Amino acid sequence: MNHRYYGQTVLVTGGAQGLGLAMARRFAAEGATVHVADRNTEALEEIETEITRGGGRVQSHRLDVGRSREIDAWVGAVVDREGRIDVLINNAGIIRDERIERIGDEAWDDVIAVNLTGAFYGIRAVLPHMKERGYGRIVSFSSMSWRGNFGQANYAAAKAGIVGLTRTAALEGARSGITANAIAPGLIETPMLASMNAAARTKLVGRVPLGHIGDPADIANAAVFLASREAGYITGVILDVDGGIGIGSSVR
């Protein structure tokens, strides 16, 4: 594994499990100092131990991305410690699936707060530091559901919001050497997908042209590319990493 991120500081929200964990591992393996934020204290301790034992550099932080003061304090502490922020990965997310008429206020507010508002808070907090340095990479997480998906009005709205937020951040950061892109995963082997019943899972896998569920490493591969210097002429892009499920699909 090359060390193209050596000397860089990478922030990953929702980094204690699933896709966030895969990305934290990958960035650390490529030489970055990774700051991982999550609400799961136990999982944070485990990932810090794992990456450190493997020779990587990592710091864990317990925070709620839906609270702007916590995000601002985290970003400020990282800048004070490292002197720089090169990459922000907005990955934190939750689901509260239900039909529109059954979605309560709390389920709506929680999903929007974590999936969309948290990403906004993160971008707002890092932009001044990135602009001052004239460099930055922002990668946020949308979903194939951003185009609309049955039983996911709250989640789809949040993930569609990520698209608009990403494209706007790309425009506002471009003159300062900052790119902003998003990844829209398809069916990836994560704790969220594992909670799905077997029949529904089998049906969904049958719709994937490549014929299998993706691995978190597939997402990490996309993230480390979009966050790299090599991707410096790519901005405002929503990258589907979905095994082709979006081709001709109703969710597209």
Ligand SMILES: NC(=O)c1ccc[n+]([C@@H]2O[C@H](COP(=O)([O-])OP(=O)(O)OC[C@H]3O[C@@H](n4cnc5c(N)ncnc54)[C@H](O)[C@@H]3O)[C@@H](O)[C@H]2O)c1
The other form holds:
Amino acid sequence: MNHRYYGQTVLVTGGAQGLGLAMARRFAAEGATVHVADRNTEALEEIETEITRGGGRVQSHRLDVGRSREIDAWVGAVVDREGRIDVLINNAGIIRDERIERIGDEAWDDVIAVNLTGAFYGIRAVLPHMKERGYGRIVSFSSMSWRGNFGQANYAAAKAGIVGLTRTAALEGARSGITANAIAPGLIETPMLASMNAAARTKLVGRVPLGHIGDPADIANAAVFLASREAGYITGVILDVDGGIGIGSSVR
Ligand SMILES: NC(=O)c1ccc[n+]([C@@H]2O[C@H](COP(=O)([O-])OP(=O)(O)OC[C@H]3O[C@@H](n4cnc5c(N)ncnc54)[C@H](O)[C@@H]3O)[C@@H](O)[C@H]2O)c1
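I have the form predicted alone already, so could you send the form predicted in complex with this ligand?
The next block holds the full complex; its first chain is the one shown before.
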């Protein structure tokens, strides 16, 4: 495996399962020291053991991305320990799908807090340090739903918020060697997708031009590229990794 991340420190939120776990494994395999944060303590312990046994460098932290004090403490501790943060991956996310009239205050607030505010807290926490070093890569998670999706008003609003946040972070970081981009996944095989209504899932898969659900490795491939030195002239981009579903109509 390519060791292009050797010596770099990579932060991944929501890294205990799904896409975050796939990215943590991949960054570690490419030589990075990976700091994984999640609220699922049990799964964190398992992945720390797994990656360490495989010869990778990983540290796990229990936190809730919706709490700024916890994010600030985590980022501060990583800077103290490693002396650098090269990459922040804002991946933690949740869904609470309902039609608008049925979305309660809590389902609205929780989805915005984790998917959008959590990414804002992460970016705000790492920026001073990245600016000081004159280098940084920020990759946040939007979704194909950012354009609007039936039954996902809270999630779509949060993921559209990621687009504005990312493009603004790109402008504010640009003079300091920092890029900010987002990945907008389509349907990717993870526990989140498994929790989706089965009928809706079948209908959606039928609309994927490439004809199949994506694998977490498809997302990890995009993330290790956008977070690399080589991607240094790419900023403010929302990269669809979705088998073409974001193109629109796919009637065959
Ligand atoms: N899987 C897909 O098809 C898909 C599609 C579009 C976008 N996404 C986005 O990709 C990202 C990863 O999705 P996934 O499918 O791997 O989801 P997942 O549910 O499988 O994993 C999400 C992880 O985030 C963690 N998490 C949730 N709330 C948290 C919080 N408050 N603090 C810390 N950690 C928290 C969970 O414990 C879990 O480990 C999310 O932002 C999601 O919205 C996924």
